[in-house]
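Form predicted on its own, single chain, as structure tokens, below.
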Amino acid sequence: MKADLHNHSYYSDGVLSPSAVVGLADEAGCDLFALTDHDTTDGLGEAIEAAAELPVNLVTGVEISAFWRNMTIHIVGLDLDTECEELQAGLRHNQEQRAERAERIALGLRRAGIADAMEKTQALSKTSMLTRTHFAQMLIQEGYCKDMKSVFRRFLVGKKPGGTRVEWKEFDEVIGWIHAAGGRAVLAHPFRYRMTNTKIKKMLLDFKEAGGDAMEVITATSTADEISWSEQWASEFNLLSSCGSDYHGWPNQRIRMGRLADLPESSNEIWKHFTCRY
């Protein structure tokens, strides 16, 4: 089974349309694919139509921002009923938070001497959603920074000009939204949160105790050590194993869809527990 269960379209902070992203999944030879835009399921209708014409199997998904111990983490929901009102109400809350954050980021950048930050960033988005990735790409295109890492370090975190706090919901509430929609809650890219291994394990324990179902054992940037640790922790905390490239499609991001290491043989793959069996 070749699966890639974490990807984005221009309905959040990706570049391509949902149908184009599904087409890439097919070209990459994916048997199983999920579109998991940030805090919205709006692109899934188009993705479902595109997948119906191709051999790739589409899993409904979303990536939701949440708080764990006052830190932002991302939880991927997979195999969802997108019509679930509890889920959609939660996503609307996050969308409102994102809109307010975009205004604050633009104001901070203007005060730092970057004119028309909102207008220039909106020009990069094909929907109303503006994310920090959009602002970062704008700053790169305008020549303020050379890459995403330097943008975040100089502009978009902490007390930097575009740094701003967002009031996400607590992680256990977000898990509840996903379960209300009949889905599986997956802790996304656990090594991206700049935590020690000890703290990651605490996060995984809390996630499991709150009803979380799975963790991403494989991402596009996973090292051999990270895969080994993830395999051990998935077993230790009785979590299912998921995998996803976190593809966005920006030219300065080198991630390619479907180019993932295989899940370890001992893994309890999440797709074995979806409503539809693959």
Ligand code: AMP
Second form
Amino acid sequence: MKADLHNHSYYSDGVLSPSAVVGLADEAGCDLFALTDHDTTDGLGEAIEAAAELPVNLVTGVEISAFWRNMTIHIVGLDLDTECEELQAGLRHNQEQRAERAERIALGLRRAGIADAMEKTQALSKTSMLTRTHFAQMLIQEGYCKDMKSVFRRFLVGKKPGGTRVEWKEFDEVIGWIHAAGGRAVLAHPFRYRMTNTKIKKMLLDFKEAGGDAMEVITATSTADEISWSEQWASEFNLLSSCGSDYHGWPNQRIRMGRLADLPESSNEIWKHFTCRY
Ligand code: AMP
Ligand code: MN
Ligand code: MN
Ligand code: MN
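The form predicted on its own done, now the form predicted in complex with the named molecule:
In what comes next, the whole complex appears, and the chain from above leads the way.
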């Protein structure tokens, strides 16, 4: 089974349309593919239509921003009913937070001498959703920075001009939205939060106790050590295993879809627990 269960389209901060992303997954020979845009399921209709014409099976998904101990973490919801009102009310909360944050980012940038940040950034987005990635792209385009990494560091974090805190909901509440929609809650990319392994384990334990179902054991950037720790922790905390490349399609992102390592033999694969059998 070749699965890629974490990917983005231009409905959040990806570059391609949902149908183009589904097309890539199919070309890469994926059996199972999930579109998991940040805080929206709006791209799924198009993705489902595109997948209906192809051998690849589409799993519904979303990547939701949440708080754990006052830190932003990402929870991927998979195999969910996108019509669920509790889920959509939760996503609307996050979308409103994002819209208000975009205003604060633009204000911060204006104070730093960067005019019309909102208009210029909105012009780069295919939808009304503005992520920090859109502001990053705008700042690169306007010549303030040369790449994503430096633009985040210089403008979009902490006390930098466009740095601003967002009040995401606590992670147990977010797990609740996903469960209300009949989905599985997956802790995304555990090694990307700049936490020590001790802290990651504490997070995974809390996640499990809050009702979380799975963790990403394989991502596009996983090292051999990370895979072996993840395998151990998934088993220790009785979490299902998921895998996803977190493909965005940015020109300088080397990640390609469908090139993931296989899940370790011992894994309890998440797709065995989806409501739809694939
Ligand atoms: P947001 O959810 O709007 O705060 O944006 C977060 C997104 O920005 C993540 O999903 C990543 O795709 C991207 N991102 C965050 N930090 C960085 C970074 N240091 N370099 C490149 N991309 C980043
Ligand atoms: Mn992203
Ligand atoms: Mn993420
Ligand atoms: Mn992602």
